[in-house]
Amino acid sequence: MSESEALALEVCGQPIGLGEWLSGAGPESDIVMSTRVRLARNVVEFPFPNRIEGDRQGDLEQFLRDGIAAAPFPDQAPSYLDLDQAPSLDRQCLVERHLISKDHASARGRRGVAIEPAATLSIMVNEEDHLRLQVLRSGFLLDEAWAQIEAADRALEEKLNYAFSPELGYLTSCPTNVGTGLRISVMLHLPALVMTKRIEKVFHAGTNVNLAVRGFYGEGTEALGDFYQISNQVTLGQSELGILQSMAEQVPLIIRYERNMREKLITENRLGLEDRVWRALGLLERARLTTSQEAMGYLSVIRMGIHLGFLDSIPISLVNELFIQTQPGHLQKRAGEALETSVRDELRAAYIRERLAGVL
């Protein structure tokens, strides 16, 4: 299987790329998988989504869809996907690619998502708020991600009348988002902190500075493959630049902590750490059945091993990609049908063996 074939996937009839965030090319990408900047916005012409009834939801969805289509985006215009008409498997794939939320995928009624070709920008329509703009970039790219989403936000504001209060700022369905409507989330790969049982210290430290620590798919999800999302909890009373500055100060502390623990593991037991990495690779090279959780765990160890210099033949982009391509939705989408768990475990193992064989 060629790399282009592995990346190819149609969702709702539209080709959707895996996204630049999996390239592993951004700053601090040995620890930081991705930086996500999200804005919550509502328009004055309609109530919040949780207050809309009947046909008004459809009217709102069409109103927002038209606004997105007319907006003068600085880059390529996004393609609109109708999630109400999309098969559940397509919606699951979008969740696995971090382009929509689980709640957006499982909701009922008229809703959609607009995704630009490179899949760095996506705009959820009729989620918790009328619009949820998101930019997702590889590595620790706060300033670049903010600049991209700010440009998209300004383009939309030329065609849509946002609900804004001079006293409170942008008005949102949830009070925790009122003000800037800005949520920054950095996905960190922290295997050494998990191995040394120091991860709880990160949770406690985050709470003390108003940071939330969540799982691989955000709020309400568990950590998979030693990945954790760190995000700001407060928007009201803070400026956009203040939130950006806070994340720019706090995230590097966690990055440094993880690097120190990796150095500690190497100093105290390099051979044991190398053995753990090579065992994970051996299992994935030979396994005939692999659960999603097992795959995430082994790939996590291999990812760390690559950045520590133990493995040099496996591209980091391939490992990052396998985290997504081996998820249940993607396996079933590739197969073209719903599959039992045992069949998925078999196909997952075969797919990983095939992709690894191409680089080893």
The other form holds:
Protein chains: 2
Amino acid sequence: MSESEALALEVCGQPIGLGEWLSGAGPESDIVMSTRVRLARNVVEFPFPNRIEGDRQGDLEQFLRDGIAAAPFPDQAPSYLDLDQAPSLDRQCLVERHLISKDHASARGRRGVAIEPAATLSIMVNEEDHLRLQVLRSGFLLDEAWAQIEAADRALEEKLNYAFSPELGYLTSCPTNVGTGLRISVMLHLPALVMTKRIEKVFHAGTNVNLAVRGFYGEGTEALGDFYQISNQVTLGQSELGILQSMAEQVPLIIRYERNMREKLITENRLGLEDRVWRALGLLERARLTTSQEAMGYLSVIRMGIHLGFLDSIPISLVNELFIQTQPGHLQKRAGEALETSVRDELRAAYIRERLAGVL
Amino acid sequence: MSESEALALEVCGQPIGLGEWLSGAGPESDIVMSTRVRLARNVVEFPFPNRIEGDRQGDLEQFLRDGIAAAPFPDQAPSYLDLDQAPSLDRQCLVERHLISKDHASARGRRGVAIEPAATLSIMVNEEDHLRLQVLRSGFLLDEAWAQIEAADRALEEKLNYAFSPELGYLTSCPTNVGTGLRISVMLHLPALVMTKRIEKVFHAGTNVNLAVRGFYGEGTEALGDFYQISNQVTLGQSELGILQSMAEQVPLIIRYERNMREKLITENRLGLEDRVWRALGLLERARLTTSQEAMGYLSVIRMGIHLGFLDSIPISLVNELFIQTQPGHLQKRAGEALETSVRDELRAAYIRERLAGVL
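Could you present the same protein in the form predicted in complex with a further copy of the same chain, rather than the form predicted alone shown above?
So here's everything in the complex, that chain up top.
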């Protein structure tokens, strides 16, 4: 990821990596892009963010920021970024890297995010809740992600008084997060289920076991590049371990279903599938104008092709990285200015060509 | 065209080249693929082919064959191929090379074709008329093609008695060819007129001045790869020079129209046009399955891209040659056997990849 480092965002002079979750090194990486664990936390000294006004918002931000700075994190301490002061392009890049929410990027007022250098741990400050802790890791890695976020949570709890009810659990701004405040999201790459028109069945089955299915950029976003985020919907009345257990049971069923469909496609029409993969590569190698959606579509097919053994010289980490580097914010950040769509399409095509030429 | 020679058809042990018309070396080659001049001739000693029966057909063929062998052609003498004995794949290849008609390939009975080694001159024997002389040359080359066919015609006339009426001119099997027996066809490559949806206007204008518009393989064939054959419809009541003059006036109008539309496309959306050209290249470089129609479509776009200066390492002769080498007959001839469509699509894709890899 040497080239990506060149675009590393700086947070308090500290470079922030593109994200370990793009390495493609985690378990079941052929189908599971990433595992994300999130905890919603609030402190007792202040009202919830949506009920806070004027100077108190600034006081709250400083209070939380001090708490984060003082907390004894077991790994490298996160650096803090004041989002009220950060340029709009930087905020957009953080959204594209899945480090902050779209709402947090576009909101006004005193708010921020603390990010650990490898970008596996991030903490949004003054989003919907006072604190939103997130651990984002490569592949299907529930236990490790959970252990990492639990350790960060404990470190913060040493310096902050969490709002907690013995009856309800952790209190949150929105009732849907009360209890554990835990949301686990697994980003799955399901091109074969899409090609074989089985993806609706997955949604249906997911809803039946209280799993939500969302797109590449979470709630309300499209399933770009055949990526689907599966997450738990219930945070109350279940223990953290219960939620983990439920994901540990359900996700492998989808993984197996996608693997079966890939095998079916190969058995029934291997050459047709190879043709599709190679054409996607040919188009990305040569196109002069590429939309974001088109890039994600072709990268998705190439990603599958690599895992099926059709393409062997392209590192999976490069393809994963391109999903992010070709997003509008990253393209503009690289150019150093805001650009029109048509110029972005040109730069996107050129960037993909250059990166592919480096490995082919 | 070294690789193409490997596939050279043999006629009486004499290799027949793929065709000078594919060299892309003739005048106006950016738009005019080839100029074809054809003369219909019959001898007085026999009835027209459609009225001949039994052994007389064999006698006629031998008679004409002897005449061709004895004629003092100014250039290299043509070699004779007995089409009644020729394998079906060889006949199909001759059609694909525009050296014999589809009807002549699929007909039964004693018939043949004489082909000069460079394949610029060919003479069908016992097609619709006793003799059909053809000269096929690269680019827009009316005068030279006419001079070449006139010389061949004179050489034959020294040994054969043509059926000729002082009032009507040369007599032919079908009344539409009576008179000069001359048909001039110019094969035009008109991708910009197709893209800008102006091609119908060309047809319309052509019909008004008695020009017929046909596809890549002549009468009743589709306009594959944006190629259109423009030819005169009237052979009677006009002198040879009058027909030549009419083509010499009309064709440049279409050439200019196509050039204007190419310029318009570049002015209005150069990058979009480049994108289209490079994508076509990417697809042909990488696809694993390619239909004949698809190959011609992408090759057409690449051909235009080369002439517009977008692609500089691909020789135009290679692209022209690929139009023929990727036809079903040539693919099967190369494989040495009849093949199913799906296998042909695989071989076609592999062949194009190999040839392009040789120059990129």
